[in-house]
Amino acid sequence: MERIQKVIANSGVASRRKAEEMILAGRVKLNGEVVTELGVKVTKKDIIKVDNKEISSEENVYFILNKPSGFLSSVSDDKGRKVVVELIDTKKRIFPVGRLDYNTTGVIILTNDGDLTNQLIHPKHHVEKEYVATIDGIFTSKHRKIFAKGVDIGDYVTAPCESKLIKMEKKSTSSMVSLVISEGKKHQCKRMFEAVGLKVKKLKRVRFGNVTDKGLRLGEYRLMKPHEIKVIRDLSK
């Protein structure tokens, strides 16, 4: 027996948190009766409906995508913009784990495992994300020390993080910087650089936990390997 919100999440309909919201809103039925209590246990014989549509348990799938610029990290867009799920050839209902900005490129995981998604994006789990930023300006040891203490980005002070100068172009006064964070505030990397007087020209995520973009060109994807799934599950705990 499993909790009903976990079964809904594993079906690919929504993340566990969203499933809980659906239950509390009276949008879920169990064997014909509306359920509004969290934690109700169900079996494989039970019939669960969300918004009067029966859900079916399906095998979980996990994809790594090297996201190109010009795609939303979403399953749909009311403005008709391109979304990342369009790049994955699958009949399963998948969704991105977290978000990358519209013009940010790099590693993003797409899955129908709502439970794992919830764990990976929850701030208490501190799953590392590594970015490479090309910036206007010269990144110095002074900036690195500020990042190591935490940066005030206006409405939030970031946790201490690692940063490293990869490359510097003195003629064009630009730098390439590696930044490792474990949070996921909106536009966080860009806001951190702006807070120390530097502007991001280009941003790429090269690692999410143990997952990298190695071997994938922009727009390419692959299924995650079993050991990668196991490691990222452990990281999310």
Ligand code: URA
Given for the second form:
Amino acid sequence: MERIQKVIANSGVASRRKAEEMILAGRVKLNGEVVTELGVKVTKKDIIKVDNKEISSEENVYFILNKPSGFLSSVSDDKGRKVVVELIDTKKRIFPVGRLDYNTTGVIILTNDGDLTNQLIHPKHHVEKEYVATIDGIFTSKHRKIFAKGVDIGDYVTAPCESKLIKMEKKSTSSMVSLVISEGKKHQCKRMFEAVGLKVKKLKRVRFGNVTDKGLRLGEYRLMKPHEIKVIRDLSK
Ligand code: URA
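To test you: the structure above is the form predicted on its own. What is the structure of the form predicted in complex with the named molecule?
All chains and molecules follow, beginning with the one already shown.
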């Protein structure tokens, strides 16, 4: 027996939170009857319909994409912009785990596993994300110390984080900085640099938990290996 919202999320129709919203909105039928209660338990024999369409228990798939710039981290866009799911050749209803900005590149997981997605993006799980930012200006130990304490980005003070100067080009006064954060506030890296007076010119995520972009050129993707899925599941517990 499993909760109906979990079964809907596992079928790839929507995240657990969205599935709950669908139930509350009366869009879900269980054996022909509308259910508006969360937490109703169902078995494999029950027929669940969302918007009058029966859900199937699809097998879960997990992809790692090296996202290029110019793609939204979304399944569709009402303004017609390109979205990350277009880059992946699958019939399954996958969605991105969390978001990278339109112009941010790098590692993003795409899956139809709504449960894992919800757990991975939940702040309480502190999944590490490593970014490399190219910034205008010189990143000094003063900036590093501010990041190490936590920085006020307007509506939020970030948790202490590790940062490191990787490369500095004196002439062009730009620096490359690596940053490891475990939160996921909107535009967090850009706002952190902005808070210390530095502008991000380019941003790339090089690691999400245990998953890196190694071996993947921009726009390339691959299926995650079973041991990688296990590690990422453990991270989300
Ligand atoms: N921080 C940002 O500013 N942008 C991203 O895309 C990810 C993290």
